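One chain comes next, on its own, written as structure tokens: the form predicted on its own.
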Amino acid sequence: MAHDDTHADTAAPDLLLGRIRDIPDFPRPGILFKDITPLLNDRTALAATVAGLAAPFRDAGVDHVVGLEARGFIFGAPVALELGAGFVPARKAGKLPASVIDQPYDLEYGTATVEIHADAITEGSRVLIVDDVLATGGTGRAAVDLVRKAGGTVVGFSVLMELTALHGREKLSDVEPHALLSV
């Protein structure tokens, strides 16, 4: 994918925020869901998002981009192309067909597990983690721990949007999260 520096300049918050719609009470009452599908449908906003997510890590020697299921896949793969890196999907438990390594993490009610293929990240690989939203930080923390368990070095954590009221950044104090938007 050819890099066009003009996209980084167009990653202005108003461009991106104007393409994210709020859906009240989804998936349950009291939740304000941030719907990114209008952003994905706008090629200028999508290109600006991918360029913006990749920009701080262009000179970081990234070997792999880990995208978190499911919306992190949408951004992670093109960010990997932008950086000349491979893409590694981090999936929910039981979704990958080969041998895996896993990392459990706590949810509001219970636990979940994130997995990658055991051979996806080699010892010493430089890894960027990409997702759409940094909320409470639980999934992000699990991803950082999973990459380290696999022998990789986390060079960054890049997201489209950080929901600052949920304080997810606090769970990632050892990795500086990069967010295009803070809401």
Given for the second form:
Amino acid sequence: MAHDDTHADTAAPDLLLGRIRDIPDFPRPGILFKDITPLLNDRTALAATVAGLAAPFRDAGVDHVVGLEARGFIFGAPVALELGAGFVPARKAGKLPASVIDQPYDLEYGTATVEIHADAITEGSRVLIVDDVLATGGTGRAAVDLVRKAGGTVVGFSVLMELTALHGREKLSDVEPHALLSV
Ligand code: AMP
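Please could you give me the other form, the form predicted in complex with adenosine monophosphate (AMP), since above is the form predicted on its own?
The complete assembly is shown below, putting the previous chain first.
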């Protein structure tokens, strides 16, 4: 089949990697921030990313895609459209206006909380979680536990990029994250 650059069905790793910019010491000294805005800016890379995040889950009967604040929103909504699913934002504490279910998790210093609306996921709903970067896995772990607390079944966890040195995959062995890029 001829390759169509504007409507890529699968992600070409070099294309995507070349559109992710390393920003040293952002937002804090010692963090190498993966800036995805050049990828979002490129129509081919954007389409390939959305297609690649959705691809393994096309026949998984996904009811809802949960996107993790904030860059998981950007990819999560188009992935939901691709899969014929609804979209659920998982937000930091205090951002959602209606009644919520929450899940606290540990940060390097202190704790954080991730929340979804209490009525967003119904019992037995099949859920795909989407984010941009899997780092330590703390956020992803909290999101999986939150979806299960809400009565959902986690059918997958799909990310653009996994930072393998931080071993986030080990915290998510029960969901076996799907990553388009591993660096
Ligand atoms: P973690 O909980 O450590 O897996 O971190 C995952 C969350 O933090 C994701 O929502 C990412 O968007 C963000 N994140 C962590 N590390 C980085 C990084 N080096 N560059 C960009 N985003 C990151």
